[in-house]
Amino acid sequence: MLRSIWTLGFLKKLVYLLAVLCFVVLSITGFGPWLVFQKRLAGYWAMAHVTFAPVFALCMAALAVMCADNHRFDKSDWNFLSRIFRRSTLDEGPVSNGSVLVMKVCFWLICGLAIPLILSIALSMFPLFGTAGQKFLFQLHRYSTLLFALAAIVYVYLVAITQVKKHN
């Protein structure tokens, strides 16, 4: 029993490495064309992209089943909010840290974005849609990319910072 959970912390640890790992690439391929260059993605940027961009959506899946669990919001949270406006008594109970609430909101964020990032990509791959609906695809992927990478740029941080502060 023991083995079988440190394996799959193991298995959670490296899934989330390779997302990561994906998140850096698609986002210097992603971006850096337009950045550097002031071009569309085009060429080895583009096939850079598209190898990584499967493995990048299959651990997304991954980590939202492997995750949820520990990101689901509970009265901690509630309490936390209800002090922030005011609105709590004296005696609520246990209040969670302002940090793990942003990390929960981010990590629901990450989970809610990456399903108009993939599916904007890959329903523009089959000709269901006109040009202004492949337009529209191509922006709504663009846009919820931008999204995306500043809630992941976000968790990331905080997840750092906590295992930071859980060390010393």
Second form
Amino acid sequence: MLRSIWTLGFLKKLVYLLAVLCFVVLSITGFGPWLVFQKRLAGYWAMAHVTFAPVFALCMAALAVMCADNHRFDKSDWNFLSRIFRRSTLDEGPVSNGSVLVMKVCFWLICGLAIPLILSIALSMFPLFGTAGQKFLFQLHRYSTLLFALAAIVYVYLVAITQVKKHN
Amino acid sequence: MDFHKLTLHLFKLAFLGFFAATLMCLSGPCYANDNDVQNADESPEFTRIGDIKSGNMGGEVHIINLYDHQDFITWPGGEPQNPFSLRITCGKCHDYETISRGWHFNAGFESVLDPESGQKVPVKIDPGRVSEPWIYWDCQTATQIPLSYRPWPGTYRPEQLGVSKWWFTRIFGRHLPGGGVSVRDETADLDPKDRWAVSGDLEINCLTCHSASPSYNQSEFANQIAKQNFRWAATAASGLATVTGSVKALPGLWLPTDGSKDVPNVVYHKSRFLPEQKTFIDIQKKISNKRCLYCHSTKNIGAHTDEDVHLSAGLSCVDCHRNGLDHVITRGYEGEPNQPGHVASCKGCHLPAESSPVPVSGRLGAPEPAHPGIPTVHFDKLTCTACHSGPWPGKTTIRAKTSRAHALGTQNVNISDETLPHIFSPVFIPDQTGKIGPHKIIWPSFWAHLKGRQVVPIAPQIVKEAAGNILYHKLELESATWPKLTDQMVTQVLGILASENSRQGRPVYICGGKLYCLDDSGKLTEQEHPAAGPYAWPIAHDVRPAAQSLGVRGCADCHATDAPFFFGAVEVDSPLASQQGRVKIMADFEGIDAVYTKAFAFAFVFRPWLKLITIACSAVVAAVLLLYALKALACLTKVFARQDNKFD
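Form predicted in complex with its partner chain structure, per the form predicted on its own context:
Expanding to the full complex; the earlier chain stays at the top.
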């Protein structure tokens, strides 16, 4: 079963918190200029964005290594899905709950989207892609960020729900 | 409400907000299509035989009669031998009237005579993008001021300096093709100082551009202008005749009936004429580069620059700077009005036009640039010329001399690199589109009256007369550069100007980016004023090869902490001894916060680390994904194996 983040070690907590902080800053600096001023990312906003981005990338790598095993899909998830789709209701062992499954899906989505998200910018800094390629990479960054952020929000939301339920 | 519920609500709100934001972002900004093509009127009504295109690309041979300004044939056997008039000669087959409104002639063109009413009707000529002004300079009064008949911000009309159209032609006619302001306005009052009656008009000299003859001598044209022989200048330059005499040497109140040995005299060269009083004039429709470069050359002092890459590739100036019968030359900048957008600018040839129904890029062999590794934001913020044109930016700006500002190519010109006017290059400044591009600049320096916030220049002659011996005498000046002006001298001159005519406004002296005036106690004070700012005009040429463009060695070409693009020193030129040696950094001209620019440049020190970290992190995440994907695959194979065992 998925372990609560509160039971994680200090290092994991620190990485989680740092990742959330970076995510908030990157979201504000990334989406803020367009949503608030209808301008593209530039100036001090861009500098803050670029400063927090590598820290976030490090956090992502660390979280992937530290939490991947906890987010493995296992038999309980399969049983849950089977129950949902009414394929089998026989007792075949433990059954996961929906929020845990969605959390796992979100985790792997986050990991999967992190790659185009990071590489789209990292590769654009090398003299490999021309103007059309640069435009494509920028769009890739833009839309993978949107999906990434959606997945991250859902993930953190579910973590919060889990914690609230546990405390209640 | 406890903390956890509050947190839950906050997350819900954040999620909803984010969802809405996502929808907004996905809808995306709307970009205007900047490749919309404006088709120029390509079917003017031709009224002359010479203006109709036959379609033959071989060109025409001009074996023609020459006509003087009274429409008589002029030739070696004729008596008297008058200078030929190109208005009459060329006007036989070409529409001189239409041509005379072309870009090179229409600067002072403000009204046209309505044949029905006999009244002048105002005409508005689009001044277009700011360009190189005519620079009036005077060492004694430490003056250099940009003049233009076009209403470009930062320039002054010549009349404001006491320069009439005749004097303007006398001073700058050396690099004017004639026509426009160089032809007397018959309806205007005659200024007694003007000598139109004896100098004649400086009609459009078609040969300035169209002559292909190696004996055509534009320097002689300038020489004749200096002698005030306006009517004779084209004839003397053509190489078909020799002109002696000088209007300048004739007395002020001279009349043709008085006679004089100094009256200009034309002697046509017999060997250049054919039977039937005709001559061969080597005229070309496709103008050679050297004809353009006589007036459009730049000497970058202390910087070796090769020929423009387009010329080296075999193109000519007029391949891009085209015109029709109207002679409205394509200037070639983005957003130029009434020009076909798909040919007019760098983008026109080098980039595909999205809105064109047929492919138009690659014209004349123009390569489409790849720009590998250059973030597209650069194309929004910079002009093409920022990276590709002008001298390579150094730690400090360099001085430049131009044909028109320094009379390059004329006889007896001061070839010293120090001579006025002082032009600096390259300075990166936003242009009319807001994009940063390289510019040449001059720092205006002149005496003026301040009326409210408006600055009205004072003619140098008036300043000289008022200043008496305070300013240096002509003979005291060692070279044609700034005199060493002291604060005390400026204070004294301003004091005299104030006492002479206080009704015209407060006398001020503008130089080195500052406005100097006397305070109530008579002490010299300085202040900022828009009129004191530098006058800048864009550099379009010489275009450097791609391998010498900014950024070719990487981001550090511009984003290093000492890169000249942002941190180069721009000399603030001033005749005031106390102000000499001052510099400003380039970022001040670019309209960018210097602190931010420095911090941004400093961030590039860590850019290699950024690349390394982000790629390494991606690799780790990818490895984890791959690892668990393989594990998932292993599980699947086990499941299928188990199912097989069941069936067995």
